[in-house]
Number of protein chains: 2
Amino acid sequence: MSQKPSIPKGTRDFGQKEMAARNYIFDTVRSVFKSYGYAQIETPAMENLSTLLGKYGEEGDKLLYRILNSGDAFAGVDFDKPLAAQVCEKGLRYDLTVPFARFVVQHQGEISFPFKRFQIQPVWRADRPQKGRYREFYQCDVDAIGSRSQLCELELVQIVEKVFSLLDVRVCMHINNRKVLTGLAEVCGCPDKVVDITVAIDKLDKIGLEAVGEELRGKGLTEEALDVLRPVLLLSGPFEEKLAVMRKLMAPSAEGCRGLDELEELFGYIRSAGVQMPCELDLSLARGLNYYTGAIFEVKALDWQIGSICGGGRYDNLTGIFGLPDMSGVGVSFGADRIYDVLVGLEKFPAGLSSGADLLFANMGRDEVAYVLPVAAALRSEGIAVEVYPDSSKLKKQFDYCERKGIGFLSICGADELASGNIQIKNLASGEQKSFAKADVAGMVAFMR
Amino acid sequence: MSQKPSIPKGTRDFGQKEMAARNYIFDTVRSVFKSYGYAQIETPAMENLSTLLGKYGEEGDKLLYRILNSGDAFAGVDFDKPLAAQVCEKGLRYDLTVPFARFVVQHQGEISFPFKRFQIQPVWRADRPQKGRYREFYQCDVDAIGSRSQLCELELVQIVEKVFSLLDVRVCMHINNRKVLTGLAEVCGCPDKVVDITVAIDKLDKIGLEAVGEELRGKGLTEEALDVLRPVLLLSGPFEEKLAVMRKLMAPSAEGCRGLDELEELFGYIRSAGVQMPCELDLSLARGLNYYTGAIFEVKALDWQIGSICGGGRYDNLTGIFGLPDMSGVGVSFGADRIYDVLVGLEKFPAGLSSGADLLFANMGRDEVAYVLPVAAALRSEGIAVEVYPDSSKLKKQFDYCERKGIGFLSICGADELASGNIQIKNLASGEQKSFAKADVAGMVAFMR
């Protein structure tokens, strides 16, 4: 009968300590999202496969978890045709973006646009599990949809700054714009080489200017194109300097100029709003290239190597596939698992985060417990988390429980206390012990705060 | 390309208002659980089917959502054998109890017993959807495992009292004990008729003593058995009176006497701890009969008809099936959806729960926005939730947005304010309007609080 219990590969249990640490991250992003007027929504874990399929590319479709139809899924199935499509109508949420688009279209009549929403829920991907990659993980997405204003981008920059300032993690925000990348390829005379150019720029730090030129020649770029690109590869300094170089270069491309206008407006707002976090124009940034249409964001921790811990951008037609065209939106997603790793690595979790109760009443017998029960109730009403040990076990065992659970105060009330009408409380860290009249709840609270 | 979007039957989207209301319930139970030293855990949505199957009876197995194996699930399948078992290894969590048992066994080396945990997560059941019954819904479970003390039962009673007192819902807690039901059947001379007897007691209010007797005769109970039962059917008054009747009756059953001992101890603790919520010995209570071994709980709202809104009990061998015998535990589960319905019905949700931002800065143009951005940032640092309207649309449109989103304060800063260095803020409810120096953030905060 008995089985050795386990959980599916790539999934995790979260115990008390991990939960406290994860909730610290979730509570932080949630409080910041709310302070900017974003509204929380939740969507079902299961979506119709028709909603999910074709939205994440061919590779993504393979990574969707499909749910077997309930009842007899195989009744009436044609075994000569592909089976999965016949026996599964639903799949598990793969990200929060497509469900968000579906939500906006489905509920458009009830929504006040621009619609500012956030969503913190798990997603599932049938990826090969490996270090730091899971099959079930949480995403924290914040998006504004229904406005093309760069103020939406600014808000995301401010939100990123505030979140990581609260988490005490120094970060740099990398900012790019899809229209600038398009323009760059245009002015190089190779509008189909956007990806190759971006990849090459990204490698500059590692392989140097020579090798990058070589690589681009290999991709079919002409010497003229390389001459145009060279100043871009050598871009450095503050935003204004980079912009000046790009303005000259980009003049022939209307799309590229629009991208520079957007960047200039955004960086202007960033200055006006007093953003202190370093924000850097990074032309090598190309995440989600066939998806984003304007700003592209990526956030990196300055003191911990782990890749991007937050990223996003602007998309102009997310809801089009569900029948609602011309809805421009912009959003970022916070990577809770990586942020967790950064906070562990930099030892930035606040002390005492995972502690349970503040006070344990030892159990010295039935009468003694009856004596302390109303005191425990009164202390809880004052905001003290209190446990009463359920069994009158040996004191050693109760003390060990107290210690293992990190409970800071211990009260042992035996025959003496019952006789005198007192309550003993000991601060286990300092060793200080004090006696209170049973009714002096305020005194006990003060002693423990 | 375009599809009319929908979600699977029996699932729900939660918008801003519902989320605020649901979070109010979740935050309340969470705060109470924590004040008693319970630790939050989370388990994966997907469990191995070997963990889930056979735990919920034959009917439950049918209601499990199975997940198609990733990759080519049908490769190498024997089409002459049942297919579902060959192509699905994982299923969605059906409740929080079995994953909890699995968790305890899997992590027993890291756990300090008695282990007090709570868990608030969705579960999935392929039930026929109907009013108030969903295929995805949240459970809020709180359990203590590893102690047989009735103090664990008491804590659950206190937790129930505190939760519903915070939610401002008057409730009655019905309490029974499985051992008493067993004993009752024993002293009637029909130890196999526990269910029939309980069902009959339950019907007493509706059909009367005569009809109940008739029904029990039909189930094969003798006149002697009915004579024994009659005083039980007529039980009334406070716990002590009921107990006295039961004590006499139950003398021949050792198991029944143990059950009465447990009840007496629990009701004694309830008195000692100063519990004010009505707690009633209810011998008709039989939920989860083949599962619970001691206390059985059910909570009903006094002012709203909806059935049980919270329930649970003690189980002596939950973890046995996973190889860890003799772990006694007790827990209750709060039904978030029903509690939600009660709070809606009784209009008990606090006012202003779902409001988004406190203040909207209207957008009067790029310079005007640049002027208010640092003020918006400063106000957010003081805990005011602030939106800046992203587009310089017509004021009417911005005002409508403000109103529809229930934002209480509106600031319109145009050329005059820029010239004078002031910030205008209007209280939309009272109509009061005030002008502040741009630096007087404290004054603005005071005006809005």
Given for the second form:
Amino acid sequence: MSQKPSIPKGTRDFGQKEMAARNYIFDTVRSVFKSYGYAQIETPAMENLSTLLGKYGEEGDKLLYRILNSGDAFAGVDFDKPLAAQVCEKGLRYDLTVPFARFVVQHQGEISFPFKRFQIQPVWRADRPQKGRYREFYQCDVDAIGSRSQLCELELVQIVEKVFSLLDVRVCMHINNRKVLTGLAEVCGCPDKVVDITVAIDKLDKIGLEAVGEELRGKGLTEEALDVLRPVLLLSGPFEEKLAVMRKLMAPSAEGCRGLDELEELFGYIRSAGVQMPCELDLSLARGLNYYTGAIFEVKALDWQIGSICGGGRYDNLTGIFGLPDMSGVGVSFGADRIYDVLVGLEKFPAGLSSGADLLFANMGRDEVAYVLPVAAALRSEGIAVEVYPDSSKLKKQFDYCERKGIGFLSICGADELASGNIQIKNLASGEQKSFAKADVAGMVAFMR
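Counterpart to the form predicted in complex with another copy of the chain, namely the form predicted on its own:
There are no partners or other molecules in what follows, just the one chain.
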């Protein structure tokens, strides 16, 4: 007995309904990116492991999918040495930002800076599948590289606001700065523990404050250090009040003060630009990726529990790893799969997305099909999606096909229509039916729009 087919956990099939909905997201995001002057690129699904390793922190490296070398990968292997490094030279990309940095360095002679690009491609992580967390998922990344101006950060805030406004999803953008976290480690008396603090704080929403404290104790933080850290993570109130508290706390740290200066500048831009989307200074926001150096962002839906649906930040040193120093960039990534889940949960997808066609010509026989084929071609040239049913089946079967696919208009042309030179079109939603001269393509288009 053959085994029932299946797919790996953490991956999903998408049928025509799901693809129509996903393309609605991709098209919306793409249109906003383009409206701000960003151009699309693509990079390979696989990268050299030397490109990927060491960019995401120790935990991120563990989630990389490694690809076994082609051919006899184990020929000549020394089993007394680490095996993975000998048999795997490539890996599936973990995100789109590191491949983008590699792309910038490799193609720097062809690029005009500042370089504004977007990518809409899948990424892979060997994570534990759970609600809202997949092993294969799409990211929609938008980045500007080659400028340190925080006007770039503002532009990303505006892009996020516009995308979710078009998708009709209420969101809040959480903002922090990695320099503030570095300063926090310094005032805690643990300047060498900034990565440990960042990694632990990044889990705050998932495991809670007490568990974060336990993890940090395990990393060597004292109770005195935790006493400094704990009230910062719990700090609430408007931006100005939080900033005033942090100014006093960060006075001994030049790096922390620079981070607060950057936050004050960015929030000033946000006010000046008239951004209506809620933007909150979230001092517990850490973003676990090691390459962030300045502003960091996360976006959460206000009406649906799923975690972050968009995130990103400023990185100053990423291209330097590949041989191009002093090339600062900033970007955000829209998690298409989580956004899809939010739109499904909130029932925000427009009606009629799943139909592949606007109009179906019923198949009434060979002569009738020959009669409607040129009309179908003319309508397609006017932007109407048209199907001609392939088989001369019973009309009920063809009606059912229309209904299952969500096709809004049906044309049944039989002997009478051939004799009169007309085309009958029926609106299946309203029941309205009209007859058009075969040459009146403009009239048919107007009726269906």
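Fair warning: this is a prediction, and the values are worked out from it, not measured in the lab. Residue numbers count along the first chain shown, from 1. Note that the rigid core is defined as the largest set of C-alphas that superpose within 1.5 Å between two forms.
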| With both forms fit on the core, is the shift of the CA atom of residue 434 between these two forms 2 Å or larger? | yes
| request: Look at residue 17 and decide if its Cα position differs by 2 Å or more between these two forms after superposing on the rigid core. | output: no
| Exceeds or equals 2 Å, Cα of residue 76 between these two forms, core fit | yes
